[in-house]
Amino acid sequence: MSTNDDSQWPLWEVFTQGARGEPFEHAGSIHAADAELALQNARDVYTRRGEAVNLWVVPSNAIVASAPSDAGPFFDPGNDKPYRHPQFYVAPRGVRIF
């Protein structure tokens, strides 16, 4: 048995949409030779019980993500940009402000 990961097909991330208009959610990962096969495999694995009406498959190596070590300045809310806060706008009558 070989443990070399290079012998496997590329890894794809699968996102499913439960109903029209709902956001896509990450469902899992699969290995497939190309996009068409990835889509077919994702359909077979993640929609067997009618859980989804739409699928996305994305090559894992195309996803760029932050690292846990990026916490801190990378995720700070930007308090130096007060125009992003709604207190500078007049709310129309009947609009409830939290």
Given for the second form:
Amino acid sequence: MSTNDDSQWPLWEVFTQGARGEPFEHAGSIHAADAELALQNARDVYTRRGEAVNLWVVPSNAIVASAPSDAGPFFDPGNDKPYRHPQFYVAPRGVRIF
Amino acid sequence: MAAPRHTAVANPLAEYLQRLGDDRLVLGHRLSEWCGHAPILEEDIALSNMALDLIGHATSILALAGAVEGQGRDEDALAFFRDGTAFRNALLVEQPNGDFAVTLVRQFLFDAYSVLLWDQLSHCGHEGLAAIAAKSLKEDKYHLRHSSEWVVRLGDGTDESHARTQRALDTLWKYTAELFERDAVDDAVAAMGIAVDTAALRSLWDGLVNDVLQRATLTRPPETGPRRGGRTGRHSEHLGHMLATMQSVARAHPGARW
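Please supply the coordinates for the form predicted in complex with the partner chain, as a counterpart to the form predicted alone shown previously.
So here's everything in the complex, that chain up top.
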């Protein structure tokens, strides 16, 4: 199959909000020529069974992503630094612990 | 009640409901013909979704029509075991898909009508019909948004898309007048509390359509030689071919359940 880079409309990332107040979550991506049709397409592909009360569409090329090769230095959780975790600290008597 | 302007029908309410149901069944089937064939995956999904919505509306309406008729026909019997001459859909919705512009212009012209009609019927005096109208209105509003955005982009797009969209509009325009015609059936159901203000409907439709055509840089065609007959079972040659396909499985396996 030949390359068909020009046959597709721009790619958009779709974010859905399941209920008011909830965070928007990435649902997937769609192709669309412009923002209004991106919303339409996102609605059809990702929200038609009541999955969302709100939609964001974002041009995929507007997303700045970390590279997998950054995984080490970028995301090192620092497990050797226990004081980063709240469990490290002893709660004073009388403080209700949830 | 005004004097009948056509041959009186035995059960005007059943007849009226069949008109509403058949419009949506036939258009829904036409849209479903794009399944697997639309220009891109997203549009394939959109058109198939709209097809399902319309067939869903038709199911509710034809079930009600069967109940009102009282002869033991359910929505499946009405959809799959009536011949073309018994169908009451407007000629517009049975027109073939053509290219993408024809499909979207046909959809837009009907969506604009359907949204305005449901809006009126959602306040009508028949509780069951009003409920179906209110439910269908929500989905048709989305359809109208989809089809009008597409008409604007196709009309105000490239020279090629503009020419094709104008051609589609010129071809389909003569079928729009039928949507707003009144006959004895309309008068009879109006007497039962299902009155549609056709003049208001037409005027709102004109405004809505003109606005979109202007945004789409398309020219509204002149009103010449309107085509009619669908409401009394006189259809174009296209309906029979469509029904042959649509009804083939149900007729080959009558009563089948799965």
